[in-house]
Every structure is written in C-alpha cells, then in structure tokens.
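Read the single chain below, which is given as structure tokens and is the form predicted on its own.
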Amino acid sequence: MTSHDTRTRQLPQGVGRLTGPWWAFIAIASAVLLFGVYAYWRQASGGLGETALADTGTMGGATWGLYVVMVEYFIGVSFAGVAIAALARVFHIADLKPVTRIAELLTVGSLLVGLAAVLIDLGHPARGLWHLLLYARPQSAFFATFTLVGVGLLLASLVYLFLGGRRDAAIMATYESRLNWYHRWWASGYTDTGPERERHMRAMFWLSIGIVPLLVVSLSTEGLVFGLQVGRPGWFGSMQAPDFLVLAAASGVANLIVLAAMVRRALGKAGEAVESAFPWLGRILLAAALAGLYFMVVEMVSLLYATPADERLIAEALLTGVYAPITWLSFGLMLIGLAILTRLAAKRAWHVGPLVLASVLVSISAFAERYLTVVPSQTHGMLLPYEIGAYFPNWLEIAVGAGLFALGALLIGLFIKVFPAIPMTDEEEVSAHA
C-alpha cells in the first residue's frame, strides 16, 4: 500500500471513504431524483396542465399547490439551520459548536431545493426569471420573496459555510488525498496565524449578528406574501408573518435534529461530538413547538367564533370538511410531539430515540400546517361567486416533490464525504500535523 492511500485511508470522520451503507443511500435518493426528473420532463412537455393545478374560481382548482407548499416549507426549515450557528458563535455557546456545520449546511440545502420548488412551479423557468428582471417591483412581497429571501439569504449563507469551514479546510490540506485540491481552494491561503484567526473570528461574530435580522425580515416577507392578499379570506393579517416565524423555528430545528443524529450515527466515535448540542436543541424545539400550538389554537378559535360568511367557509373545510384529517392529523402530530418533549425535559434526559421521534412529528405537523395554509384559501377562499373547489396532488407532483426531498438528501450526503460534517477537534489537528 502507498503512503497516498495511507493517508487517503486516514482522513478525519470519514471524508473520502465510500462505505456500503452510503453506497446505497446514495443509489435509493438518486433513483428517487432521477425519477423526480422524469416526472418534471413530463411537466415541462406537457405543460403545468399535466399536473393537478387549476385556476382558481373558473375552473375550480389551485394555481398554488405542492410546489408552493414546498416553497414555504424549505425556505423555513432553512431559518433555523444558520440561526443555531449564529447564536453558538454570538454567545459563545460550546455545547452547540459541533452542530454548526450541520446547521449551516441544512440551511443551504433547504434553501437551494426551495428556490429549485420556485422554478418548478413556475412553468417556464427560464421566461419567468427573465421577466423577474423586465417588469420587477422592488416594494412587491413576491419580488423580495426570490430576491430577498432566496438569492439574498442564499449567498449570505453559502458566505458564512465558506468562512466557518477555512480553519478545517487548512488542516484537511496538510493530508496526502484525493480530496486536497478541493481542500486546498476552500482554505484560500488560510494559515491559522493569531491575527488571521483574530480577524478571522472578528469577521464571523459581525456576519452572525448580521444574519439574524435578514432571517427575521426574510421570513417575515414569506408571511407577507399571503397576509397582503386583501381579497383572500384566510390570509390577509397580521399573523401570517409571526406564524411564519414560528412554524419555521419548529420545522428547522426539528430537521437539525434529525440530521445531527443521522451525522452522529454515520461518523461513528468522532459523531459522538454532537451529543452536548441534543439538550440545547431539545429545549429550543420545544419552545418552537409550544408557541406553534399557540399558533394553532388562537386560529382554531378564530375560525369558530364569529367569523364572517367566507370565513366560515374556510373554517368548516378546515375543521369538518374536505381539509379536517390534514388539521387535525397536523395538531395530533405536534401534540404528540410536544408530550415527549415535555417528558425528556421533565427527566432531563435527552435520549436522541425519542428526541428525533419527536422532532419528525413536529417536523411533519408544520408541513401539514403549510400545506393547510396555501390551498384551503383558493379552493374556499373566493370573495366572487364561483363553486367550490377542489385540489390534492398528482403522482406527476409527489414524484417532483419526493425528487426535490432527495435531492437536498444528497447534497448533504456527498457534501460529509468531502468535508468534515463537524468542526474539527485538537485531537483531530495534532493528527493532521503527526
């Protein structure tokens, strides 16, 4: 065996080394894009006629649905992801510090297959981005809706992975590998001197503090695309942006969760790291989760005191009617999830088992929760007097949305076998330099 594959062999948490399992994680979410991709041929032949999306009024669909539910579930999930590192970094907080990656990572994933779930829905991708830059309003909700919260958070996130990830990238550079090009570019002349880090650590405390208020605003803004909506019973409100900040608090945190425990499991000894950051998240989750109920109920009890005509109407599809198993299937499921999240801070024991099981109720409540947001008000919601309507996907989109899910799984995947999912430890740098 060559000294080259000693130290390929050698690599810290097992970047550059291709087991069987991920094999064959790899193999099951591309099958699943590349059937996601065909289904998405399919639309683009055909049309977005070729799915289960209709005018609303005349003909009694939705002109928003999966894709859109998709939308506003990602760009959330993405909220939290580089929220937790911002506040690790601001705060100093050690136990949340081996999850900063993962956290950040997250939230470029969501956002890069959220703003892919925004093209779909468009139809013609390429003739709505050229429009977007013809006939643009800055003061519209939807042109900051792309701009601000997908290109502007984007960027400013990929911005924040790039500079956490130097000091590592340095260190992955001093290996003999296949992989210390990559590594090599990503340190950009990186050396870990005291100014450097200083100036180094300076530039990351700013760009935390930063960060956060264009989280709160972005969000805010996705809330704003339906509480603006004046002739829309269901969403036009002050709600909807504070809802929107809350239900994406729950979801992000949830997906963090189960990631960090998916890294935990697949690294092994080194994924032990992330155990201190379970508590933290726990009780953040739960938190998230509490003020997303309260969400749920002060809705559930507006809808059913006193509501005008056409809110009744949304009101009895939601809570009696063709929509009622997705409402109370979503408050059933944060239910559920916040009683085990009650019981593990009661104990204070955060066993990861249960903690991920709650977090996948939650995480699935708030798409439910989405979903029950975007299309109840266009096939309930009309202030004209047209029939009733109605929407529930296709195959053709529930391929696309399952293609859109592995993709995200995927670039992550790849993305642990090229870097380190977690910050690297003393240990790990002495070894590098052995």
Second form
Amino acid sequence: MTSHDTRTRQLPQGVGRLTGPWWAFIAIASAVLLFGVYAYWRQASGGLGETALADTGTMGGATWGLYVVMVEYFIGVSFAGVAIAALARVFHIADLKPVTRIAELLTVGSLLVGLAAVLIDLGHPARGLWHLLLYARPQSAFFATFTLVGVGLLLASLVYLFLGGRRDAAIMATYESRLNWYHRWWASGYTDTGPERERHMRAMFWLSIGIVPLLVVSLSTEGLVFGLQVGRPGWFGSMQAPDFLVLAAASGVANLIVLAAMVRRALGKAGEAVESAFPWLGRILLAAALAGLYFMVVEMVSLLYATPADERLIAEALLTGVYAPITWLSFGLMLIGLAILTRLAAKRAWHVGPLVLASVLVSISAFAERYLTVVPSQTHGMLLPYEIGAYFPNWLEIAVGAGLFALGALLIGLFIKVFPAIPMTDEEEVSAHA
Amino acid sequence: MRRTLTLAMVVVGIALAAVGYVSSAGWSAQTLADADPAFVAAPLLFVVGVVLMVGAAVVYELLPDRE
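Moving from the form predicted on its own, what structure would you give for the form predicted in complex with the partner chain?
Shown next: the complete complex, the earlier chain at its head.
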C-alpha cells in the first residue's frame, strides 16, 4: 500500500464528516465536562472539605463516596469490552466481530474515566501517583488497582486497540484526507501481506489469551478492596470478588449494547453491520444479569439470616432504612431488565429498542448496586461505638461525576470521527489493493 | 531477531515484575513500620515489568521482517 494508491472518495463510516447532530453532541458533552472541571477546580482549591465526604465514625460520614462508586462502576464496565473482543478473536465468532472495536473503545474509555475518578478522589493526585511508584505495597488490594488495572490493563487495552486497528488504518491511509497522516501513523507500515497477516493473527491471539486472565485478576482485586477489610461489617467476605466480576460483566455488556446501538444509528447503512452482534450480546447480558440477581438475593438472605448485630444494622439500613429506596430501585430495575431480556430470548427476536431499554435498566441497577456496596458500610458498618452516619453527594461531586461521564462520551464521540468504529470487511481490504 | 527480542522482553518483564513484587512486599517485616518496600521504587520495577510484557506484542508486530 503506497501513497500512489490514495483514493479521492469520502472516508467510510462517516469518518471526517462533522455533521450537525455530532456538533450538538460535542457541544453538550463539552459544556458538561467544563462544568465538571470548574467543580473540580473548586474542590482542588478548597480541598475535599468542599465535598460531602467526611471521616467515618468521628465525623459521621463516608470517606469513599460518589467518586469511588464511579471508580468501581467504570472499571467494572471496562471488563466486558476487551473480554468480548478477545472472545470474538479466540473463538472466531464472526457475528461479534463488528462490535469488537466499539468494545475495545469502551474498555479504554471506561478505564480512563475510572482511573480519573481515582485521582479526583485524592487530595493530592500528583503526590499520590508519585508515592505509589515509590512505596506501594502488594499487601494492599490498591497495589493491583494501580499496577494491574491502571498500568497493565489500560496499556494492554490500548495495545489491543492499536494492533487490532492497523489493518483498517492501512486501508484508511489509501484515501486522500486531512486525516491521512494519522491513519498512516496508526498503520505504522502495515501492508497486508500474507506473512504480516499471519503474524498479526498470532500476536492478537496471544494478546487475547493473556488479557482475559489479566482482566479477571485485576478486576477481582477491585472486589477485594472491600472484601479484605476485616474491620468493616458488610464488606468483609469472599463473595466480593466474584460479585464484582459478575456485576462488571452485566454492566459492561449493557453499556456495550447501548454504545453499539448508538453507533448503528449514527452510521446509518454502514452501522447495520453491528446487528449480528445483538443476539449474542443479549444472551450474554441475560446470563450475566441473572447471575447478578442471584448474588443480590444471596446477599440479602445472608444479611437477614442470623447475622451479627453489626451486620444486621446494615441489613436494616439497606432493606427498610435510609438506603431502602436505592436497594429496591436497583433490585426492581434488574428484575424489569431481566423480564425484557427473557421475553426477547423466548421470542428469539432481539429487537434493538427493547434490548437497549433492558441494557439501560441493568446499567442503572449496577450503578446503584455499586453505591450500595461502597457507602452503607461506612455510615452504618462500625465496630466501634460511633453514631450512625450519613452521606449524600453534594452538587460539586455530582458535577464532577457528570463531567467524567461527559469525558467518556467525548472520547468515544471524537474517536468515531477519526477512525472506523466498525472493523472493515475482507472485501474492503481486498479492494484497497485493487 | 523479532522473535528473540519479543521473547527477551517477555522474560525480562516477568523477571522485573517478580522482583518488583517481592521487593515491594516486605514479607519478612515483623512490624508495620518495617513493611515498606525493600528499596525505594520497587513498585516501579513491577510496573516496568508489566509494561515490557505488554509492549512485547507491539514489538512482535511492528518490527519488520529481515528480508
């Protein structure tokens, strides 16, 4: 593929074409992000005292609040993306291939947003990062958050996205456009020869094989951040790691379905290729959501059945107390989502509308479940004789949180205008050399 | 050359990560105060090891064939 082959037609999949709706989306997302940056500036100037966060026990609050909920949620969402892309490659599931890049993008985006939330939760982010490099200890589950999730998983996902996109970048580089330099850089000399393809397949296969255990280990440690805290009723337990993984799978696939549906709509005819993935994603979501519901029920039964007094206090707060609305909302949304998915499965007709609705419900339920994992054990789970505490995020935290969502949306929105969101077909590759 | 370099990156990466992990832990420490990493920046060594392992895939794909 040389510069002599350059084509003058428009770039495929709307790449480089900035439409009115896209500008509107970017404007709204940028406005929300800017407001989040302003809120964070207020927090950075005045310290974490500007937020509703407060010490547990002595100040009757929660030191881990909305930001940590977002860390857990987004790192959980990252699970499904690369996992599905890896499964599609290792097992050659052709129906899932059209969503592999969206899945990889979702993983990278959610990891970046999740890790940004970790830094935002620190009083001195730079000092935190520096000290982690110098003094972090693997006895803490945070060691794995920093090393395996923050470095290993993010880097592996970026490498996966980069290598997986080289062939498409080489095809895109044959078009004449302002983005030509970028596509040539991404292609980095890829010429689509037989040996090159073979090497690419081999590298992606081994990367897929390596990335799935890395995902499972690093995300399990996110659950262990809570599960290993002996002195905190409601957190300590061996179920936290598998519970985290299951909910991660459900929320990740749910987000992937929503994102794939948005890409399908945005790309019009070209976006129809992702439709083959919806039945697969729907079935995976159904299985993950069922497992998630199972964990919810088991957790409730365990909390109610002959629990120690400290645990019972949390159980009451969750089931009938201040957190009951969130608990039952989470439970109800998961049930409704499951009902919709079961109906779709029974009819064997995975219509996009109901599937997206079920995905949104499961996703909101997962976010609420993360909130219930993080907060109640701090306000109600104390072994020392402190008064019961309370926490609800203030406007500043909500603005920063909304800004993080907007950041993720912007990253994805910008990406699909500079690179094809759907991997190109073999025919397109052949024609690139014609 | 490409295979050798890739393999070397994976092996050195695993070695660095292992040394970094063990050195970060202070496993033999009897008190909390002594549980700091055996040497400053031992966790960085672990991170460098992980980066090398992942980077091996890029080297494998990007290095051109000998011919």
